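To begin, one chain is listed below as structure tokens, in the form predicted alone.
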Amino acid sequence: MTAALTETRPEPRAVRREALHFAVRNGKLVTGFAVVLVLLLTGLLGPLLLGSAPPNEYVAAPMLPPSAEHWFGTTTFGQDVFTQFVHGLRTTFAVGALGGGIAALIAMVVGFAAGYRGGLLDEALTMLTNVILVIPTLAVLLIVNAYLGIRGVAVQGLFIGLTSWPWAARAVRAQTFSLRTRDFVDLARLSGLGTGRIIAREIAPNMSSYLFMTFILLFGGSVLIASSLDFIGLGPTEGVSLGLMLQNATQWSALQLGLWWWFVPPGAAITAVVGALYVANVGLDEVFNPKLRTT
């Protein structure tokens, strides 16, 4: 009986090798992650290569177009746009990773607990999820940010994470509810494993691809929410981000003055990050779903 039960679950190494084989051959996945990697490296390494110059320092004459000295030109105050851009990329990725990570963690805890345990715990967590799901997230973030005297990247990412998890928790719950009746989970119960170890050893590994795809969507959503808050002036009070660059460009009439190099790079970067993550997520779905794979 033990052999029959263990044979229902594929060998993890074989699954990883098969997934890797199709991943490196999937154009959507490779292209999406390549775009994200290039922007991430630009945000991480750019400030180091530019030295210790603050992003808001006045370094040249105002409204200079892109040139060999100032790649993205300067603002109406003589600030280097490329310096702001690379610092803004770092901030945007930090908020996305923090907000998406917190939301994914809460979603997994709630989803695993509700889906595996069921009963009253499932009903209570489902009710909590539904309540938070119908709350207008952006409106709550607007109110909270408006009353905070000092707003930082960590605080922004924390609030985004605390309000973005419900849909992911419902998805994780549904997957967990399906897996808890599988033979290998029954075998783990018969062997005396506790709830936490069953979820960590048996259920979560079989959902790893799904959890990773969920995190990607939460990451992209956090970037969009943070950029929206920044654009309307409720972003971090110190530093710079891509959304704050757009807000400053709008506030100081960059479009009317023809300073396209001030607002096009941050807008294009936000679009590229979110779009590339979506394309990569579609590629991952094709890799992990045998019915969608292309040889």
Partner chain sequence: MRRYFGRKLLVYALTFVVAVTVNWMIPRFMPGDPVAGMVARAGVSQPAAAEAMRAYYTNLFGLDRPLWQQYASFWGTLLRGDFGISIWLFPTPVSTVILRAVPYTLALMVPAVLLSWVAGNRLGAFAARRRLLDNTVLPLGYVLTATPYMWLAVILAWGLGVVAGWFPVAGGYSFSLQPSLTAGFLLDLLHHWVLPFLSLFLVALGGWAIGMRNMIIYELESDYASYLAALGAPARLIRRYAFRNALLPQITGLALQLGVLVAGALVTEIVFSYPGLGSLILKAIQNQDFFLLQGTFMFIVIGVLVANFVIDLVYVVVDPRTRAGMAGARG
The other form holds:
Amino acid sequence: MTAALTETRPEPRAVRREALHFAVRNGKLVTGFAVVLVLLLTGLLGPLLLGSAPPNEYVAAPMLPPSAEHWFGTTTFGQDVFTQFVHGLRTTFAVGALGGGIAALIAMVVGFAAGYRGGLLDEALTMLTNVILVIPTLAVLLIVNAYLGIRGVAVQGLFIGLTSWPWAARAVRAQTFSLRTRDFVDLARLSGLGTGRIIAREIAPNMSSYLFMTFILLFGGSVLIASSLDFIGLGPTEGVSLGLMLQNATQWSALQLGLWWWFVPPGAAITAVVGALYVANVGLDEVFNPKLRTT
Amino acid sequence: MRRYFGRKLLVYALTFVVAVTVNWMIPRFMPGDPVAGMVARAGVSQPAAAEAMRAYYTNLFGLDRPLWQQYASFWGTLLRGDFGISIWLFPTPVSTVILRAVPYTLALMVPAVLLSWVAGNRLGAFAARRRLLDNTVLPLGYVLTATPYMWLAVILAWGLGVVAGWFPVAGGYSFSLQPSLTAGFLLDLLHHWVLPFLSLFLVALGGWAIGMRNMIIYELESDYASYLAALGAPARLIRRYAFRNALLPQITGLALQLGVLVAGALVTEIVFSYPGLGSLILKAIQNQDFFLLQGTFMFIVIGVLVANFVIDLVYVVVDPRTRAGMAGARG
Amino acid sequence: MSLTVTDLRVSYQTLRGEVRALDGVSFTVADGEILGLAGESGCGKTTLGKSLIRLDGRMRHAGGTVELDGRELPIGDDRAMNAFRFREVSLVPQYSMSALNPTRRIGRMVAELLRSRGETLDRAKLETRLGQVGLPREVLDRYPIELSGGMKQRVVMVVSTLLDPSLLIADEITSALDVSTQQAVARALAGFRDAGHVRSMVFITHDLALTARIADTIMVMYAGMLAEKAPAKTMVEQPRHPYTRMLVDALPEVGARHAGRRLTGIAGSPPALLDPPPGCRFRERCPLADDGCAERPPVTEVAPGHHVACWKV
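For comparison with the form predicted alone, would you give the structure of this protein in the form predicted in complex with its partner chain?
Below is the whole assembly, all chains and molecules, this chain first.
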């Protein structure tokens, strides 16, 4: 290696402090998370501040352009676009968190088990991963949603989670595989710790930054898949989502009528959330991976 | 070589079995009596169609028979190429409806995917070279790859179609024309193709550019690059090697992205009412045409599997390591 | 004089500050000489090796000069150095196993490399050289993955010396090998010198025993500075610096078959080079240290060709 300027092994606390030190100075990370945070707060607080009016209620004259009264204008039915927008943001974050969370959980279980145990279990799980990986996710979700009439945010998130974990499981497996043969894991094994404990105490903490970044990418992916499903017409029937807004806008000729305020905000918000997450992820990578820290 | 392809084919075969099984199983999870439910939900007005459907469903599901027989007969009909009869376009067979739509989807997807891959790789490699370019290409790439396909499609349709009026925003060709092999019709076809192609191309482009940029930076830090630099090799040679080697994971990436690209094509078609599989799916959902939906699903799965296999073949040709390992020649 | 290094200073840019990895090192290597460069990891030996051919992105040339055959090497100028690389100074890297482009046949890669440097490939010469290290000419038609680790290492040795450089830097090339292969590789390198493929050599290793077998002179470094430099025999039999004495004592028995022991038998660790303490840097671990060591000891020649940096000799 390079003259690995011999120092004592860094304390975990020191490592965390150092990571934080670089995190707050990383422009990509700060910008990315700031954008996500602003949109998240809009989604969380917006509906409260706007009162209890349901987002799909007809509240004003149709097709009004943006004004002080209706920030994002109104739809062809006279619904307030901004009200729909803040409720839609909420749905988007919920689906992202749920789908991304479930996918991350499955990916971790499969990845840890396959990578740590190896052997037949690894073979079987890798095969399963590859099979699910090849199947086009959206097509499966179409069939499932259409037949079972899934129209709730929670169930939608669940099924997205169930189908979008494979690439993450592969990544976790590869990481686990490389950690498995490290000294400290051997030591833990020799000292008689069980498999579950070794994974929980020795392996997972050593790749926590990696797992977090995986979750971020899964979150972004879930948001995009959910918006596609909603757009095809398999979105929630109760309430509103950003994808559903896009669907309504195109279905009711917002394009031809020039109601740009109807279809620009929801798409821009999805792009902003997912893009900001991706950029923040690059920032995180730079923070946790000292090799990339060439400022 | 045999082992490599054996493994791949096994995965694809298993995938196919899983897809077929999902296809068979899902209707059985429908709440209530599936046959009555489906006939009711289909809301077919023609009595003949409703009766045919009932008979067809009952025969197909064969709910009075044991499960394994139901499953076996499902495979039987499938292998005969029988995907059932479309309810939306009763009594056209589903396979006919699908085959009519497939050319449009392929004409949209194949050029968009291949061209975005080639252009994205060039752009990413270029970005890795110049700081200024890196600072512009990278953010733009992240924005593009985070854009929902249908939203970019909507924006393009609005901007270049409705506002500027340069391109039509709906259909595969003008309603006034009859499909024929005349220059006028082909030009019209091309005119309608531009916007959906462009929106698919642009979103995919961002992802490839970012992937290549990151891969090539990784390659430029690899040992062989350091060695060449230590021997004074010009940056041109090192970059050429790095680009070549960075293409390999990008080919694998192409296989991994297929699902996302298909999804993108489907929603893009819906925006432009482009008469491919995407619009078919929308019609199937709106008309509760489950046979059409299931048939389209099977078609997409088969298409993705074939594409995967083609990519595997290409990979073997491009990466000497797979071939060297296969020949078993080892010093 | 083939190589003359004078007061060389190289530092690493880190976000916590500048790490002085080489802090004023001077030495010479004569024509035909093999200099063994030994020390614990982090002592600056690898940095020194890189300084002579290619500083990596985070390194900075902070002072001092390197002269090769009477010409000064522009080590801080990456572009200007290119003229010297391969032709005058060459490298067998630590990572020889992965130094070859995995997607090119070896022969084609060598040809492309030579063409890019404006040289033409002398295929007969290349095949002869391969034969000298026991490789068949067929390896040129192989991909690196088809070769064993030892074969790849020998290919790299042949490629690096193909233009008969004046100076060859061999950086920890044996650390990944088993003991018998290590010795074969070391012998092959000495053979390159004997055959005139390279004029002189800097052989970097943490394995003092192995160095003693092929080097004419051994230089031991500690914390970015020279500790002791002496003819190989003298270094092993009569080391003067307390650090070197401890290193030599820690060896089982020089020449024994299991001699590949690492230099880890000394308690404590070297000081961090981010902000090194004043005075002798070995002071903290030295059994002989006293107040006098608070001042930095100069390098003095205690016998012809025997240099030591210690107040206690």
